[in-house]
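Taking the form predicted on its own, here's one chain by itself in structure tokens.
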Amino acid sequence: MMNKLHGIVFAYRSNPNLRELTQPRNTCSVPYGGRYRVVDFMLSNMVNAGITDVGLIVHTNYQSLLDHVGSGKDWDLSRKHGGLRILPPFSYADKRESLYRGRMDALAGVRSYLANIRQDHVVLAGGDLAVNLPLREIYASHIKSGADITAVCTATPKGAPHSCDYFTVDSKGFASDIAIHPETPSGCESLEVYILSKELLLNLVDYCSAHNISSFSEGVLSRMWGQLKIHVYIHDGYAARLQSVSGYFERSMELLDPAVRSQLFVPERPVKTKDQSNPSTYYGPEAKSTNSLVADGCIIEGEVENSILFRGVKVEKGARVSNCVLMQGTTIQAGAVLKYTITDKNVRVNAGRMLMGHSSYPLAIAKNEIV
């Protein structure tokens, strides 16, 4: 069991670059992959590694997240002692109106929770990353390395450089340089998943709080990397950072590739989500569906191509959908044509309408809209 490791998920951020997709929710509860929310991946990573206690740091706009995770039962995190804990900014009274400026701010806001963690080590991770990590193996490599901090990175950068950190790695697997939000990527891109001891974490929180440092990247990695031994674990599987509408669309379309799906959905490390017992999808006599991911409970009577359909989507007779992401409860009425479009939940596209985006600039329709 991994009962020496405690999970902390940063779930307070609402990325403005995701525009319509983060109006009703924060980034980690954005739907992804047909039946998941982005936060499902990190929660599942932790549970699959045997972690029994997870704190979810939230700030505002988290109703959608609460509706989804509930008590944590679907991830086996509903427990009398420990389990899943939602952490609003309860000890942040003097700054309650302002959002957390960065991860160290968020950790300072929940310091009393951190002080009571039962485990020796903590894994810090963002809730806006779709990845399937062998956390048990990463923890073992952290202990073996004797490092102060282990940073999980990818050798195939996909994030926007101005929003990412990059590590240069020496021959022994330690960081020899760190670039914070550079113009161009260099080295291994950080997935912003870090393992460190509880004791070191509390010391860093207190230091940053006393010196008005809000950012983990700038306050800890950049300022202290000469004093701290930072070990780099290279994850060679698929990782999706959702940082913009076009990025969300690209990462979604990549799921149509079976090789990508096999890296993200690993049988021995299943991705769990909120259980919804939907009926099977119905395909009408004239329906066509090619190279698409279609969730349960859909009704398809038109044509669907290269698309991702969430639960309960209706594509009526004569409607054509290609290269689209249609979220739960979307209805495409008869004869409508959609290309390169993302519809949020419960959108209705009226009969005969034509909506066309572009692969590099998809259309995004906000939740509950009627077009």
The other form holds:
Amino acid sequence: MMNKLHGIVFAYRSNPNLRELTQPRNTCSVPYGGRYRVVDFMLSNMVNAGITDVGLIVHTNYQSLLDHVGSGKDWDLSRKHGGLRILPPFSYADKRESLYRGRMDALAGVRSYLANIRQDHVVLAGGDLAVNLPLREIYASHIKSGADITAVCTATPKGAPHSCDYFTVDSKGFASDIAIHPETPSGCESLEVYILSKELLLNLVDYCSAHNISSFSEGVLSRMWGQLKIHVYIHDGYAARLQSVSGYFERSMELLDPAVRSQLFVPERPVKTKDQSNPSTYYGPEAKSTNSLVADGCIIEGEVENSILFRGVKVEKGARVSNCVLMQGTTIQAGAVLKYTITDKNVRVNAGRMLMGHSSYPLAIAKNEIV
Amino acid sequence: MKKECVAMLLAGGQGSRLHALTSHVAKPAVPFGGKYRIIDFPLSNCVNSGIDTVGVLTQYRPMELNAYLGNGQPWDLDRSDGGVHVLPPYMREGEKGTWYKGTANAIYQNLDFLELYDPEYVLILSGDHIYKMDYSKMLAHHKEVGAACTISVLEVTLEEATRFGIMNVDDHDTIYEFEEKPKHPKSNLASMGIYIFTWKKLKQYLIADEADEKSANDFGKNIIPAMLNAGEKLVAYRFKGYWKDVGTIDSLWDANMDMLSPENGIDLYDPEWPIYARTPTKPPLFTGSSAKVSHSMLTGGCNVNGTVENSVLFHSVTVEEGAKVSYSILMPGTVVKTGAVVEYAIVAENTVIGSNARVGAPPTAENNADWGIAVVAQNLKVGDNAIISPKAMITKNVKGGDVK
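One more: the block was the form predicted on its own; return the form predicted together with the partner chain.
Below, the chain from earlier opens the complete complex, with every other chain and molecule after it.
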């Protein structure tokens, strides 16, 4: 049954509000959760629902994403038939050179790929959303509802209202109203994950392309309101969107709460990521590590509290790290003190340095920098 | 299809001295060093040495080992030409098949496999040693001196030499005599169980050995002496570095502890010579607000809220608040409940140590005579307040309050 669903992941956007974190990459390959890239969550959701064919729509700044997903083998998406396909803008280039303005632009850019989809239904989802969705169940509820489109919403809103959509849901689970990017939220926040038939998708892409409509929310949901029957699936687990540096920091720190982790890391739907063959993490004789999430391959000889450490981070003797996110390969040399700081990949903080951000404005150190 | 060098990894051993740990898996599949299984070391050495064709000879309890190796992808051994091949004993037409009678017979039974790749050289490895070694250097030495067989040796003390196969060599490290566990060793060069043979020569001796009904069909006992008697050139290749046979509980525990000190053991963090493993996808480990962790290795999926010192924790181990783990090895999925104390112990996969239970104890002046590492086998429950003495080997559930 599940082989009837195809996955499309949007990975074309670099959110400028993530500043340093999206300089070397687009939002989908921002490291999140200690050992993942954000895109791992949606790819895993799809694979865990039995989806075998996934198209990943990219546009610019995707070298880091390509490095990460590779052939897709870490998600079992390196297949003889189907599997993972990276989709740069092949059918769009002659029409417009600029970035995709929205999802309908992006879909039009890969129109020929969409036409060849083997499955009857397609799930559209952003690669910049960290959530563990039971897509198998959502698909079944879509079929059962008889709706044209199923929209996945969250019960616990997390996004900034002016960049989110909200559905008002009637007693039968169908959308009775939609608010696009409102000032104040009303209804259920959309996770912008949609299931619809391939046929409808192609019709919508062609219609929007002909009418120069770029956005799914405005072009499809709003313009076609009344013509389409939209079913709403409310997911009550944790969902994180990375929309700014401080938002990234807050979403990261929320992972220190065991309740949040249990919603994001569901044993029967594991989040898969690129395998790097790291050894275990070593804690030195004087190490302290409390209330922290630590990936493999770290060497911790100093003190770490309320922090998230990615793979291969070194915290030398006498260094003190609190309320920080240290990405892969970061080295904190002896005696350095860091508070409320995000260090991108391979940052080195030299001995004795002090870096202090604030919970409302964490410091972000760009990739490969030496402090 | 032709390969210069094919590796044959002997992985059929039962590991009877590790019995609580090997009741369900072959010795090479025993977890090691937080993230690995023993077989990862020779396999990764092969890949890092540029050997892309490895036959793994299995016999005892092969299921878990087969599943672990799979298509060889974690070691980059999923090749369309070569790669990793699991080679169990098999039936033959017209005669009864046999188990592998000895190390040499295991290779003999797979002559067809080797002929498929038609190698110039064959590397024989065993699946119970922890070390990092560049086999390509050993092969270069083998070719340079024009040997029929090169045996990797380690310098040991004369006292230790009585426990090993010892190579007696001349000034050019050419072997003139091989002694198995000599009472009065003449040399301190111990065989590491790593051989490179020129394939044509080996094939000839394997066929002759098989024809000899009295032979134990063993490399050390039969093939090597036969080659020496026939005047073949056998040379010793001196290896310097960490190498440990992990065939006993004590040596397995020791070797795990060695991994905590890269200066004593192997540097697992060295990017130049990575050890690969098949590992399940687990979220990062979490150390809670009352966790105390020192001089230890912890792995993804661990949830530690108690005290952990001088220990190696595999993935998904839980140490609850108020529990203490020291000088111990906790294999994947182990749970140590609140108030429990685990010291000088090896606890195998998914075993639960109940609240306030005690497993193992440190060596003291009083218990010195019969002290040892306590071992609890996999998938067991040790009840609340139970006591497991040092050196115990537990293979059945222990009721609450019991003393074993």
